[in-house]
Structures are given as structure tokens and as C-alpha cells.
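One chain is shown next in C-alpha cells, namely the form predicted on its own.
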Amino acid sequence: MYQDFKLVEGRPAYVQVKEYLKRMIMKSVLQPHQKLPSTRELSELMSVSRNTIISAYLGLEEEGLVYTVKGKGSYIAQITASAAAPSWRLDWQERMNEQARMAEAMDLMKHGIRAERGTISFTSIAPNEKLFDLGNVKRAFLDRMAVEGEVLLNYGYAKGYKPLIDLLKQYMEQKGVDLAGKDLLITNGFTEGLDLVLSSLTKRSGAVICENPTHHTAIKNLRLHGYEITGIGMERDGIDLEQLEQALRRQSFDCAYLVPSYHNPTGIVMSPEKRLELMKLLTRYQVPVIEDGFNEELRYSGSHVSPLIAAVGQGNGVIYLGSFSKVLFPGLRVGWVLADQELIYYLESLKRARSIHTSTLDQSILYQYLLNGNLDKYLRKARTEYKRKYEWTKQCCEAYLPYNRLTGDGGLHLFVSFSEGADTRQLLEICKQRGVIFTPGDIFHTDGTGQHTMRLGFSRVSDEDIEAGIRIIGEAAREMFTQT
């Protein structure tokens, strides 16, 4: 006994040996009652320092798992144990509803594609890890601990941290939103604050219009909500107006999902004109829309083109999703709401039920690296290097792809279309075999189409492996189209 202990390192020693006799205990190896090893005695069996047994024994006093008799020694104390309960077991699978079954079918992590070390994978559109600031990070970080620490730690407030809610404003304002009548509601990240409208939002219809294709997040949560999805094909500088206004007049929808800005999938940016009309036709037909506001940031080319919020002036029909994760760092799970103030009050409350708050600590971090003047110059470098990718990228597709159609205006990733009639996820099998991997298209559909697409993610690719994956995808396009 006590000859198997080994100590890892990273963790104190004495932390070490209370957990191990702590498990001791509740496996009842030993029992009630038992004596303990004296601590010199234990200290040569565990080959650890005499003061390490000490401040174990005394741990597990304060526990109240073991009691000293003066003179004596450390004894095990008598635990109450709970009464035994029959043994049972239930078939979970049955007791999933289907909002669970719909969650676990549509998860990509647990059903899409599984890569093999040293596989050159363009599956991921997550910033570069090797771009992050740390060193601007930890000061930010440090900063904010060293000016209120002790209420960082505590419980913060559901609506969000006051002072990053009031630069967020100010830097949604910057990007040519009308502020009155709006407020802003930090969340946990796009994903949350999708949940959190749709959740607050009165199903009259049950539909949503949005692009096709379009994000697959937002897919996932619009079914796992019971909405049906209407789908409005792509042109080079964004949604089809026609095909929308047909939709519009053919049925009422409860609001319509846009993602203007470096659209995930197709990295279209919708032109400025485009955005007048669609916000026109959407304002006639009454038809409250939620922005994405996906990688606005990321613009490699032209002038700057505002957000759908700031084309509504005063207006209250545009809900906005704002984040950092695909600018910043991911890690910081801070995200948040611009919308009509009525709008905010409700989903505070509604958040306040579901997670209390977003992390004040992460929060904080945000708003310090903010303040300290650092966004902008992380996005100078960011920009450029993944312009020079992006260019890199683009001129490898051209270089060897038999595509149809390449999008993709800024942003992390590219979108090809092949020839209708193709399969990417055909020609995944067989690129995987040959040690490369793409996110096929069909899955950003909302109606089973685009099979003939794909979405290649570059920003986590070194030059050598973009030239190299690509080459190996258009040998296997080719050799595979020229079949069919």
C-alpha cells in the first residue's frame, strides 16, 4: 500500500498526496477509524518530503475525512454514507427529444471530417493563432486586474460590462450606426446572441429568408428552432433581389438572416447599392432582419461599406450581431447585440435566465486591449498577411482548379464551384486518401444543393501546403469530372 503513488509534475506535491488518500478513503481502502502511517513513516513509503505528508493529513483534517488524537496520530474518520440506491440503468437514446437528435445530426464536430496527422486540412476559417498579440494580451489582462481585480472575479451583470458596452458603442457608431433608440447586450459570441433573438422572437410564420448558401451555425440554430428555411441564390455582389422579391410576395416571413460582410460561405461582399435596395424591399414587406456582422473587418481591397444597421438611420428593423473571433481571438468568447433598446430589455432578462452573464473577465480583457489602442494595429498586420493569403490562395485555385466559379473578396477563406453535376464530397474521399481535406459546400445549402461547391479555408495554411493541397484537389477534380 501507498507504493504506487507517483507524482506528476506541474501540480504541488502536497495537493498530490491528499487526493491520493482522499480516493483512498472513498473507495474504502481504508477504513473508518483506521490509523494512518506516521508522517515520517509515509513521507519513505511515498518518497516525498516529511512536510508534504504534513500538509496532507491537514487538508484532509479540514475535509473532515480524517481526525488526530494528541499523543496518538491521524486516524480515518467515519464518513455518513448515503443509503444505498437501487441500481438502475435508463436508455438515454429514448429520452432525447428532438431538438437534441436535430443538435447531434447537424454536428460537424462529431460528424465531419476526421483528418489524419500531417493532413493539409483547409477546413477551418479560425484566425491564425501565430498572429495573436499575447505580449499586448497579458499587459491588457494585468492592466484591468491591477484596477479591479476583486470585481472581476465576482458576478458581473447579464446586459454586459458597462465599460466595453460603451466603446462597442462608440465603435459601432464609427461604422455609421445611428445610435438613438438602440442599446447593446454583450453575449457569449455570435452563436449566443443568434440563440438569444430567436429565442425572444414570435414565431407568426415559422420561416426565415436568407442567402443560399449561407452559414451553417446559423442553419443548425434556425432548425433548432423550428423555422423553415427560404434560401435566395447569390450574385457576384450579393443576394438576388429578384428571386427575394418573389419569395416576399409569395409568403410572409418572421425575419430574413443576412451576412453582407465576407458572407460565410461565399466571401461575397455586398455592394452598397444592393444594400439600399435590399433594406427598401425588406422595409416595404415589413420583414425585421438579424446581420451577421461576419469578418467586416477583413476588407483587402476598396472603401469601407457599412453595416445594414447604419443604412436604417433611426430605424429599429436591424438586428446586429457583432464579434471578434474571427478578427481577434476566438478564445475570448465575447460577442454581443446591437438592436432597438425594447428589443435589448427582453433579451437581457432572457440571458440573465440562460447564463447569468458572458465572462466579465474576458470581457475586461477586451475592452483594456481596446482601449489601449491595439485593434488597430493588430489589424494592419493581420490585413496584411492575410491578404498576401488570400492572393496566394486565389492564384493557386486559377492556377490549378477546373473551376466553374471562385468567390471569396476578402475574409479567410475562398468559395469554388464546379461544374453542375459535380460531387465534392466524392472528391473529398478521394483527396483524403492523398492527405488533404476542404469543407464541401452542400452543407452551408439550405436545400440540399450545391454539391458542385466547396469552402477552402486558408488562414491557418502555410504557403508550401496551399500550393500543394490545391494541386492535389484540381489532379483528383480533374481525374474525377473527366469521368463523369
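Please move on to the form predicted together with a further copy of the same chain, as the form predicted on its own is already shown.
What follows is just the one chain, with no partners and no other molecules.
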């Protein structure tokens, strides 16, 4: 004992000594009322300074693990023995409810495609971390800590960090939103926002309408909340309005979930005209909208498009879910819900019940980063880089892939449809063996179709790998789809 202690770098020595002794006590290697070596002795045995040992003993005494007898030395205290109660084992899996099982079954991180080392992976649509301006993030942190560090580290409010709420309201106003009668709630990213909204709504028809294909997380969460999903096909400029009207005529829906900009996974930006027609239609049928503001900041070209919530003016039929995750830093878990103030009032209480509030540090860093005017500068840099990559990926697809339809007006991904009958799961198997992976499109479909489609995320793939990867996919596709 003691001589096997090894100091590691980067942590205070006394903490390491204390933890070493604590382990010995917990494992009953050191027994209650056993005398510890003198600080001088132990300092020699463990090859650390005597002060280190003194601090470690003091720490153990503070935790009630050691007691001192004046003039005699330090002794191990009597502690409740671990593992003293009978050890009972139960089958937790058997106790999991349907929601937990479904969450596990639909968990892409567990059942999705895994990249092996060296594989060219088109599965991610997360931003490229090489673009992150760490310097400005650090500055935002230090600026904010200097202003109100104590406030940032203590409890905040469920609704969010007030300066950020105000800034985001302005930001949304500049997108043309009429704020009258509306309010804003900060969430742990888009996903918590969607979950809160779905958790609070009364089920009437229990049916939701959305684009088909659509965001996998949304499909998952709608299903977890027990909704039936009706998917509406996509045209080149967004959702198929005729098909939508047919569905609306056929049955009633509790709400619509829509991604008007850089739609995930097709990458389509809904045209301004279609946005207007869409909102007229949904208003006529009185279907409220959950609008996913996904990546609307990543505009490379074309005309300005306003979010759907801007189109309804003082109407309150649109719930807007915003986030800078994809455009800025996904690690900062900050999103927001902008909606009718009455609705926000309830969502706030639900959020408080579930997680108290969103990290104040994350919120305040984002606030200060935006206040310092970094968003515009960063977006300029990011857009330039992603646009270049987008065009290069498109060019490679056009050169190498035997596709039927290729969509994507920008953003961080393209969507490929091969001819009907093609099977991208099989294609993936072949490509995987050749060192390339992508996301098969079936997981984005609401009706079990889409076997002939795939999504290519390019944000984190190098130019060379984009070409090499797409060439390999193209070759495999030609082999497979001419055989069938």
C-alpha cells in the first residue's frame, strides 16, 4: 500500500492523495479506527510533500472519513459500510414504457450508420468546426462574466436570459414578424422547443400534417407524442399545395409541422409565392403551424424570404421554432419558441417543471456574441465557404451520379433521388465496403417510402473526399441499378 500511488499531471497533488486514501477507506483496505501513518512517514512513502499529506488529511477529516486524536495522530472513522443492504436486482428493461422503448428504437445514434475510421462520411449536417471563431466566443464569455459573473452562475429564469430574449425579439422583428400579442421562450435548442409544444397540446384529431420527406427528429418526436403523421409530397418550390388541400379536405389536423427553408432533407427553399398560398390555405382550414426555422440564415443567393410567422401579421396561428445551432455552434444548446403569448405562458411553466431553465452561460455567451456584432461577420465567412462546398458537391453529383432528381438550394446538404426501384440501403452496403457512407432517405419519409433516395451532408467533408466519395457512390449505383 501507499507505494503504488502515482501522481498524474494536471490535478492538485493533495486532491489525488485524498482520493487515493478515500478509495482505500471505501474498499475497507483501511479499516475503521486504524491509525494512519504520520504525515512525515506518508510523505516519504508516497513521494509527495508533507504539506500535500496535511491537506489531504484535512480534507478527509472535513468529510468525516478521518478523525484526529490530539497528540496521537489521525484515525479512520467508522463509516456506514457500503453494500451492507441485501443486493436486489430487478429487470429495468421490463419496466420501460412504450415511450422509452420507442425513443430507443428510433435512436439513430444507436441504430444509424456508423463511420469507421478513414471512411468518407456524408451523414453529418453539423457545421464545420474549423470555421468556428473561438476568439470571439472567448471574448463574449469574458465580456459577459466581467459584467455579471455572479448572476450568470446563479439561478436564472425558465423563460430565459432577459437580454437574450429582447435581442431575439428584435431579431425576429427584423425578419418581418409582428410581435404584438406574441412572446418568446428560450429552450435547449430546437428539439426541446418542439418537445414542449407537443407536450402541451390537447389531442383532438391526433393527426399532424407535414412535408414528406421531413426532419427525422420531428418524425420521431411526433410519434413519441402519439401523433399520426400525414406526409405531403414536395415539389421543386416546396410542399405540393394540391395534395395538401386534398388532405385538408379529407380529415382534420391538430397542426402542421413545416420546414420552409433549406428543408431537411430535400434542401428546398419554399418560394415566397408558395409561402403565401400555403398560409392562406392553412388559415382557411384553421390548422396552426409549427414552423421550423432551420437554417434560414444560410441563404447563399436568391431573393429574401420571410418566415411563415411573418406572413400572418398579428395572427397567432404560427409557432416559430428558431435556433442558431446549425449556423453557429450546436454545442451551445440555445433555441427559442416565438408564439402567441398565452401559449408561451404555459410552455414556460412546463419548461420550469422539466429542466428549470436553459444554461445561463450558453445564453449569455450567445447574447454577447450577437451584441458584439459577430453573427454577420461569421455568416459571411460561413456562407462563402459553404456555398463553395455546395456548388462543388452539386457539380460532383451532376458528374458522377445517375440520379433522377437532385434537390438542394443551399444549406449543408443535397438530396438525391434515383429511379423508383433503386434501393439506397443496398447501395449503402456496397459503398460502406468501399469506404463511403451517406444517409439513406427512407428514414425521412413518413409513409415507409423513399427507398430510392439519400441525403448527402457535405459541411464536414473535404473537397477531395467529396469528389472521391461521390464518384464511388456513382460507380456503385451504376453497377447496381443497371443490374436490376
